[in-house]
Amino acid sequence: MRTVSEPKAYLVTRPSVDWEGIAAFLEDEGVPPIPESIRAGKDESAVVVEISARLCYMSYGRGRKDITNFVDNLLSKGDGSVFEHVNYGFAITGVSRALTHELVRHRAGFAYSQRSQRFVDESEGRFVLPPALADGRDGTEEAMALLTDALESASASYEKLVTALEEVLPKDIFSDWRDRRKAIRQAARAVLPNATETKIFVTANVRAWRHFIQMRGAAFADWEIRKLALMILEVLAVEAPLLFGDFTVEDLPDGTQIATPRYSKV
């Protein structure tokens, strides 16, 4: 039996801009060319907020000339629709099922590929620890032998229940062999539990992206999930500090961090 404890998330795409295509716009709408209306440089994701914004009134070449001035105005009145615009791509391992069942519940603006328990063997797959017991805290031996008995159980059951239905399910009542070995390992994942470690692509805005921070950020937040949405933000702080930059990250008295956005809801 393997485990694991703590989640790894890599940034895989981001935005892109077509910056002829941007010249060309502009031009056949009459307004200034890209230098002077487009402030905010070769940083593509405020590019793309900046353009989108700038369009709802025309306003390319007029108005606020600083960028952070820019995009804190839009965060503050909560103008979110702009920042849909602007997509990041995540692929994500060393989480567990438990965590993904959360996750995949936010909707708007997401897009998931998850490893597929139906076709991938989970033999020699991995567990996640709970960071309760995963971060070694004092007085949760008891605790983790208890979770170590169960997850050994439920691995040596998946093993058992493949090997016994590869012996008596007919091979003729299947089309092809992919088709039996899907129906073998759909029946014994029955027995995996919540900690079954999982891989997942997700696709988000940054919109989307922000709310999920809050949300699974927050205090009231499941830890595991917490750990992945601080370890997103630290990417995406970097990638685009002028739409992740207003979150304030603290310590709490357990250990664990929250995160909190200077303009909420946006």
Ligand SMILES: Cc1cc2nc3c(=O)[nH]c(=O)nc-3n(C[C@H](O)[C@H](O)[C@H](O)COP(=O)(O)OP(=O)(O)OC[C@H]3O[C@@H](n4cnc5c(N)ncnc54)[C@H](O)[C@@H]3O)c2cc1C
Contents of the next structure:
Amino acid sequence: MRTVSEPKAYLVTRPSVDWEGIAAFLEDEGVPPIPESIRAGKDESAVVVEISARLCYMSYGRGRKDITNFVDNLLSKGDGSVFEHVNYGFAITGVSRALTHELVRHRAGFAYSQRSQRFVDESEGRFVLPPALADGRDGTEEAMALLTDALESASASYEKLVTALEEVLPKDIFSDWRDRRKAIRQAARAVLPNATETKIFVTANVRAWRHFIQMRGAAFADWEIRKLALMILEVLAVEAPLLFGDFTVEDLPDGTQIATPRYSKV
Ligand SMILES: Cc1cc2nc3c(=O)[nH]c(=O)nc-3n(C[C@H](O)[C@H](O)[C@H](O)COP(=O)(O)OP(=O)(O)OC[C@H]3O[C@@H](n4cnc5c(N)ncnc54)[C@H](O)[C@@H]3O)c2cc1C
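Now that the form predicted alone has been shown, please provide the structure of the form predicted together with the ligand.
All chains and molecules follow, beginning with the one already shown.
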């Protein structure tokens, strides 16, 4: 039986701007070009926010001159819709089905593609150890033994169910061997536990990621998804410091961490 105890979140997509397009738009509209001072170095996420936000009032070349101050003002006022233009995508592995069931409850601004248990054989799959056990706390040895027994038993039952169904499911009721294999795996997965590892590709806009991190990075959230939320925050705070820099991370006495934004639900 293979287990995993840490999620991995690979940033695979980020926003980019077309400076020529921006220049052409501003020139055609007869407004001043975006001054260098307003650009936040190599981080183009804030530029997307600025271009879209200024369009509302056609305020290019006017008002706030500093991008940090500009974005902070939007966050503090809760002008969240402009953050929807900035998207980041992560390939996430080493997470449980329990975690992704919570993750996919986040609807607005999210897109998901998840590994299928009907198409992919789970007999070689891994199980995710819950942080309370995986972190090797004193006194959890017996609980770990119970968990391991349960996971091994589930894994063995899955394989037995696949074999049993291979023998009895008639071939002639399926138009294609793939449909039969799918029927077998979709039935056998009934015995797989919440701890079964899955992989999921998640794209969300900044407004949605902020909400996710606030909800799932809070003390009342499950430890596993909280760990993921903090991991994503760590990446995004580097990618887009102006859009995620208001979150603070704290250590709790139980050894876990929480993330709290200065600006709630923008
Ligand atoms: C600690 C914790 C415990 C939880 N426990 C449970 C539980 O026991 N049972 C359970 O079922 N769920 C539970 N949830 C899930 C929770 O109820 C939400 O489904 C989940 O957090 C997604 O939040 P959301 O709807 O705000 O996010 P999103 O779906 O991403 O929506 C973001 C925001 O958009 C707006 N919005 C989205 N859709 C609509 C809509 N259709 N109509 C109006 N406004 C909309 C809302 O303002 C919403 O906050 C829990 C969540 C947390 C963080």
